[in-house]
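Next up: just one chain, as structure tokens, the form predicted on its own.
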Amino acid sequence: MKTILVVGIGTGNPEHLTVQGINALRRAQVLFIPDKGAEKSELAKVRRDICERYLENPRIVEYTVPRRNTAAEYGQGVADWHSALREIFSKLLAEHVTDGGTCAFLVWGDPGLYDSTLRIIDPLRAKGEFAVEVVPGITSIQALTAAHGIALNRIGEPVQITTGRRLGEAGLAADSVVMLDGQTAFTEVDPELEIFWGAYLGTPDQITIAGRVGDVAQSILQARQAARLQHGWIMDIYLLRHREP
């Protein structure tokens, strides 16, 4: 039986990789790295740098990530995209992993938080042909709270993890960590809320802004725009909460 290691590598800082993660990568005969095109080539470079930093003569195979059909209904577009990736994964496993061998997928952040690798390989695992091991990584949430020097939750209070799309639809039900907010939903919320925002967390390009939404929303928009122009992509996240009296 072949073994698939799904390894969380943190949010861009090579030192985010845990000892468990390093040992997992060293077990793999081949490491699969996604290529998301020229705009996000830096993401593939970070993965390669991690491999070269911690491994001797790593065998790296890159694969092209297909684009999701954003014109389709959201759920169907994601399902079709996952199906296309599953076919790519099946070919990678067939061509590059020997019987009894081990491979590794390097996952940004943590495999259990807003990453689809586990969902994509679940049908392959269900066939009984592969064993899957998951190695956790530092999440963007941890990197965000560390960057701002704050605790994620307040005493006795819950925290919701959501997306910009869902925040725009449902509003703020509780203190919320908001991810994947390309539409900048924070500009539509109560301006009296408190926001802790960060982009490129854990990397030398890290940016953080915090304060009352009504005071800092424009600064965040300007920082996002400038950073996207500079890098060609942006990964950001923020915590929204009601201000303490």
The other form holds:
Number of protein chains: 2
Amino acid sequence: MKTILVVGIGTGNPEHLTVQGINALRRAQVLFIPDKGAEKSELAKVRRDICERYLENPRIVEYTVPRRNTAAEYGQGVADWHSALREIFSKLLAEHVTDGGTCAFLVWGDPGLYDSTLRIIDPLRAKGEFAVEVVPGITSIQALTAAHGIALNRIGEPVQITTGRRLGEAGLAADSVVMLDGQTAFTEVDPELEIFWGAYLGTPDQITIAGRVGDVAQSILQARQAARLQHGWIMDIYLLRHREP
Amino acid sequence: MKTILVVGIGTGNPEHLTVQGINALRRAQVLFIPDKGAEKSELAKVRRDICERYLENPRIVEYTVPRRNTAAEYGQGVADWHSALREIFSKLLAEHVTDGGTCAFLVWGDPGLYDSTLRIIDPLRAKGEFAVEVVPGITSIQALTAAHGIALNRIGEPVQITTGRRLGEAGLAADSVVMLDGQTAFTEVDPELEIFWGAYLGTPDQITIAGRVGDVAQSILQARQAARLQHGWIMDIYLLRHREP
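What does the same protein look like in the form predicted in complex with another copy of the chain, given that the last one was the form predicted on its own?
Time for the whole complex; same chain goes first.
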């Protein structure tokens, strides 16, 4: 039996690593790091830096992540993309992990939140070929609230975690933290809401803007566009909140 | 100006500490740890263990947390409780932190999630007397999904974070992670939902149960009751999820 460690590494600050995460990486004979193409090479670099900071002579294997077919229907596009990645993972595990050996996948943020790694390896685990251990990591939600020095929730109130796509379709059901919003859906919400926005959270390039949506939405759009041009990519997230009465 | 570090320490596993968290604790001249009475002395012990594991000769000051008046209207009860804690914090800061000095509050989980520390110190920060830095920590949500080896969200779907009190009042609006549920509201939901339950997550006493609500709700009630008797206290959390089609 081989062991797969799925390790959350936080959002770009190497100090987001937990002691549990560092110990997990040290147990692994090989570390798998995704290569998502030139525009995200900074992210691959952060992962390599983490390995080199905490491990002696880490064995790192990078794999190319195929592009998701965004022309297909959403669910089908995701399913096909997972299948393609599952084949790549199977090959990596066969080629680089010895019997009884241990490997680690480094996952941005936390493996439980809008990440596909667990879903991709689930069928492999179900066949009984692999043991899987998950190590939690700091998410961009936590990096966001820490950067703004705020609580995610109002006292005793619920919070929704959702995506830009969902927010655009369904509107705001409750105070919401919005991830993966390439469509800048925050420009379409009630201008009286409060927004707490952040990009590149936890990294030296971190940017934060907060205020009434009606007052700051344009500044966020501009900051977002400028940063995207400068870096070639952007990862951002925001909390939309009703004001405290 | 004095600096207050509000440091998330995870859910009871000393290895949940991040490198950033350890470095923050090392910067502090004094560490403030709540004492919530005999039944939660295990939790205070975990905090002391963390200090002693990562720090040389830490200076620890424990403070007694007053009880919240649960007979009062909820909002008023919380507001009064925060005021009482704010007075205690002001005293601690005046007595134990030198001018220009740095102290740390150790917070269970993450300071941004159902924790009052930031709200209590906000008026002190607003007066300009203190700088506040927040260090994110692993939450029980992440410890829960890691223990079950699952993702929090279904593909592209939103997730709500809510409380047992809210679930009891408002019912289930979406897949929900439920915290602070002393009323075991999960016994009242649609029995066809899936539940992923966990208690003492991240500690050696961790218990997990998962399945269809109709099948496992009784086992969870029993496990909960037995563990509560044994430990004198319980901290548990669960995810309620619609089944994947």
